[in-house]
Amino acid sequence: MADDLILDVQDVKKAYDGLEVLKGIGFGLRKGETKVLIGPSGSGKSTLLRCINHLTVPDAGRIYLNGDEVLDTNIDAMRARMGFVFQDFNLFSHLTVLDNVRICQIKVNGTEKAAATQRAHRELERVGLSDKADAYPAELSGGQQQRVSIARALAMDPDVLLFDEPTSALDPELTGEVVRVMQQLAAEGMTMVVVTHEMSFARQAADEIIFMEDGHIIEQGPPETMFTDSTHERTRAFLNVIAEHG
């Protein structure tokens, strides 16, 4: 790989019962990049990012994250760094928020109490949460619950963030409260790879946009480039639809 990228994904491919999902997709990404895959649904946007982290386990293919190739026997130390915001939060619904930002650190990483839970302070005002630190999740919008998933990630102080469309259980009001705290977080360096159907955020704060569909890569480049004067006719037709309905 080069020696420069954070995440090195290599001709990765991925059937389910024999339907190809991943045809072969690869793409490098650098430190301080934010890298956004768009497409229409079904066309491995997601399944990419979990084979990344090895949630969904690749048929085919290498990955490497800052010159370690992941590897099932690697995965728990791989997974420690590379933060994964879902679709659907997953907090743990019994703990409060500030529990639910410190426990990787403490459980994962052995961080003292201490310095997990200043860590996770310091994370929960980054997002906006410094208030919210003794509710529960049944207590927040999804918005803040999606914002809670984000600080705990950070938390974990991570080589690269992965998000998968972090913002489609909610509602636009609440889009917006995450897609700043996103925006923010590209502003400031972070190192990020970002399946989402928002174009705002895609036009605004990604570095390059890659289009997916029936598990390849059509076409990629900046944003200026792929909303502007895409060179295949069929990212123009997805983008010309998502610029009608958004």
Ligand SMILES: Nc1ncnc2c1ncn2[C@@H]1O[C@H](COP(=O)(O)OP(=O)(O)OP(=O)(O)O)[C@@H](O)[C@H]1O
Second form
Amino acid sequence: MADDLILDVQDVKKAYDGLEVLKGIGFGLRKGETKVLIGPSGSGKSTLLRCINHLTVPDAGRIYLNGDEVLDTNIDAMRARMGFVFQDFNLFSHLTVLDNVRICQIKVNGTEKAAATQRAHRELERVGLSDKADAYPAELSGGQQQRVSIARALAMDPDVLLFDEPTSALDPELTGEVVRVMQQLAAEGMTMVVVTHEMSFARQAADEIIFMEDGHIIEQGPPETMFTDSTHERTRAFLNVIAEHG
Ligand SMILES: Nc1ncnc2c1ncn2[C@@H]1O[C@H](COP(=O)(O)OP(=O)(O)OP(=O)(O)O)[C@@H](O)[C@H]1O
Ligand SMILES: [Mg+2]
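Can you switch from the form predicted on its own and show the form predicted together with the ligand instead?
Complete assembly follows, chain above in first position.
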């Protein structure tokens, strides 16, 4: 294992009722890298992300975070070091924006309330929502809710951020404001794995694009290579469909 990898995923396999969804997936992520995971519906992208922090427990393979293996026995501590941003935001509806962003810092990390509050305000400012600290999620647009959920993840000071289609529930205008925040994070050196169909983000922010199909990684490489002269027919066909409809 290369010791400068923040995330090292080795030969991960998962089956549901005999249906093999991940057939031996491996990739590595260095500090500050952004990798974008693409592939057709059902190819296993969400399952892979969920296996990384054991929301879904893999059948086989190993996952290391900063050299420490992710195991059932240490999963709470490991999850605290991996931010997860979901398609449907997953905010606590009965808590204000401020409380959403500080609750895990206090409950999971044991941060003092004053420090957690200060950090929450800092992260809300980073995502452009300083003025919404006292609002409830239902009072926000989808794009704003998603930015709160990014602020919440950032406030935990994660080693890596995992995004599963963070903009697919949003209108195009709202997608833009979330994508801009993600681009800013990538530029600032955050380490991220992003499942998305936003090819402008992939082109601009990804160090590498990973194309998955049917539980395998078919091809991976820098965006320049993947978009212009992908060697695999399946990758080209997929990117053409995205270009037409995405
Ligand atoms: N909890 C589950 N139980 C049974 N089958 C599942 C479960 N979760 C996922 N699957 C199956 O695993 C396969 C991969 O699903 P997954 O959600 O990982 O795909 P995906 O690449 O994220 O697709 P999409 O682009 O539609 O989000 C699909 O065939 C799906 O039906
Ligand atoms: Mg998915």
